[in-house]
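Shown here is one chain on its own, the form predicted alone, set out as structure tokens.
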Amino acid sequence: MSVTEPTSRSETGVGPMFDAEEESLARKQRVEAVAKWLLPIAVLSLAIWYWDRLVVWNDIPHYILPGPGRVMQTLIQDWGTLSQSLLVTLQITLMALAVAIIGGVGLAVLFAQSRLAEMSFSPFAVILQVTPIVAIAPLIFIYIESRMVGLLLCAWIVAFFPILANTTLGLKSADHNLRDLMLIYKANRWQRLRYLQLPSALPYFLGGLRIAGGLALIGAVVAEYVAGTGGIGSGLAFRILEAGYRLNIPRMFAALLLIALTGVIIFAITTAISHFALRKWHESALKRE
């Protein structure tokens, strides 16, 4: 009596045939998902540990290079002063970013609607972008009496161009076939702008927003360095200068840490906004199996 062996697992009722390639791909995706978070944390922890050991092994005084523990201790002890300065810097950064968004998008729409306007004003935008803010800021504080307005203007100049350039590129990148179709159906320029150009420009605008967020913070810090005025309303940049004059190096590191964390948070927020705005329809945010 002969016994016929099953040709596949499906005939025995066990389940679908095992696919080694799919299993390998799934395992690779799981490893990448864990490594995405674990590797940066591990590298950062190793760098902090090496920093601490470097100070201990070489017996470096804290007024030359403080260890990470002393920096965190200073951050906690001076939190009252540093937090107020952080709020000032953050206020200038967010205000400059908001004005850059309004001005950049508005001017980009004007450029997309009028070739003459683009040819007239785009050279001035380029000049503002390529001229170092350190060179412009002293003139701004000479001619503008309000310190807050001067700081805001400096941060705005730095953050403005990425939004303008990216949004303009996005408005001009609309599918020409769809543009021709809307012309055939007699759509006016505002209908083309609303239903075609603005949706096409959204990924470009969000990319510019991620860049402009960090640049607004850089512009605010640089402007505070140039302004160099103290008092209760001073930002983190002045606290760094003040700590440098007093050789309070741990406070310098603590203020620098706050600036870095602020930049990381701004980038994370703008990245999250971009993801949630594009995840359902744009190729850059869609997840493929």
Contents of the next structure:
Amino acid sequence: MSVTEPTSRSETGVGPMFDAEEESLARKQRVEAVAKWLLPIAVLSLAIWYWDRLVVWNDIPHYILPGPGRVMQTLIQDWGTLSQSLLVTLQITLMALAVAIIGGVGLAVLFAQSRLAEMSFSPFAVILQVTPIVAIAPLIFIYIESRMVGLLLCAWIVAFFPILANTTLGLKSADHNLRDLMLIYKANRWQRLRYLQLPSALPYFLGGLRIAGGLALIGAVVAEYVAGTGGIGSGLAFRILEAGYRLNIPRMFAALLLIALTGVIIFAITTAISHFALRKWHESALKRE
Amino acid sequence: MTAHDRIIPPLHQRKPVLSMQAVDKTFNGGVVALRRMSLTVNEGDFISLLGPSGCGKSTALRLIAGLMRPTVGRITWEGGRGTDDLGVVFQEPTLMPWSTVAKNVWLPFRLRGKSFATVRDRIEEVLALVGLDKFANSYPRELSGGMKMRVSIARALVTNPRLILMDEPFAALDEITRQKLNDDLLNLKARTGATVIFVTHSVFESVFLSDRILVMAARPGRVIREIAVDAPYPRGIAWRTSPDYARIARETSDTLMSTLAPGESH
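Can you switch from the form predicted alone and show the form predicted together with the partner chain instead?
Entire complex below, previous chain first.
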């Protein structure tokens, strides 16, 4: 037993330390665990503080560059209008993402089932993907009367491709021996999809989802810029445009801050979903010992 | 030997399960992977396909599994092939990483539309048979290479198939694990009476395990000789160290060497 003891202790990380080397290793691990959180927060705080000082030291007027305090103040003051706009942008983003998931996964499954379908439709998907959304959007707003549907369509076009491309790749990369096994046990098409291809594609799909979440927000914001002033029910991009015309720079910053925060939250949520869906089995979510 | 062991009749008294009649397999490029292979597999046989790489042993297995069709000749199952008649163990464990051990073993039943609850007892039984009853709820990544292979064997056994195909299942394992699994495989065979076709490139493995060895040669892939190993089961360390074992291993090895072109032998 004395031979196996040291390994079992170093694996669990508990027990008394005998060695200076072991001790320094443990200290290093503790420091790293704290630094993982502390470091980004400290650097971000420092950057904000420097931004504030820059404004104060150089006496920059707020209509050129507002300080962080002023931006926060505006955010609170204008919360009524800004929160309404945030809801609109968020609604378009989430709806576009939902439709992108349904469309992307649906098309990917269709492609995996039928080579002919893939050959026929994948050029359309690529054309939609490579054409900049700002170039298509004006046409969409000419042909589609409902502003909401137009925005949704723009955001969808941007968001659906990573889901389609990743899921298609995932469906095709099922283990070939498992495929043979499915053949030997005479699994039908639906069983093969459900028990083999879809689980194999899950990590790929989730990777696509993380990209698509951010892109849906970008699509929604860009489309709103193109759509221009729309009166009631306008999103954050419209607020930025409007504030720009009025030289209300602090509000531009406040709206920008909200967009950035939304993006970060969407990324965090999709990352969390990915982690929880894969933590039991996939390499990407496992901690190595 | 335990009281549960099935009695397997001597070689010449067994009922046929499957037969290959003059089977040829030529690939698209005109490469002859297998030439005129004939084989009758009988109930309770443990057949080894032994040969160098490129001798068509894996091709023969894929043909029997129905993953390919013969170019010429036919493969017939006695009384037709039923859905649960075949179990396969590949060189890799080939487990679904997203499912637990028990759910992996459930797969053949699941594809027949049987719910987990109705076959739970059978799954537990077969996991106990391979010594993994305590790992039913583990994920494959938590197991060692040898344990993963045991899960794969349990999955092949779970439907009580008439024939089990094993394609170099232990080739990637270390020598110690491999010997242990060889012993366990023979115990399993004694208890289930399974019929096995086992592909290997190890002379010693084939002589230890099987009662029929088909020695194969490459370019073109073909069977050159069948060697009967007439030692009774159960076999263990006594068989591994017996003079008969050494003699048959020598004979098999010589046959194998004679198939290699002069430039290839050492």
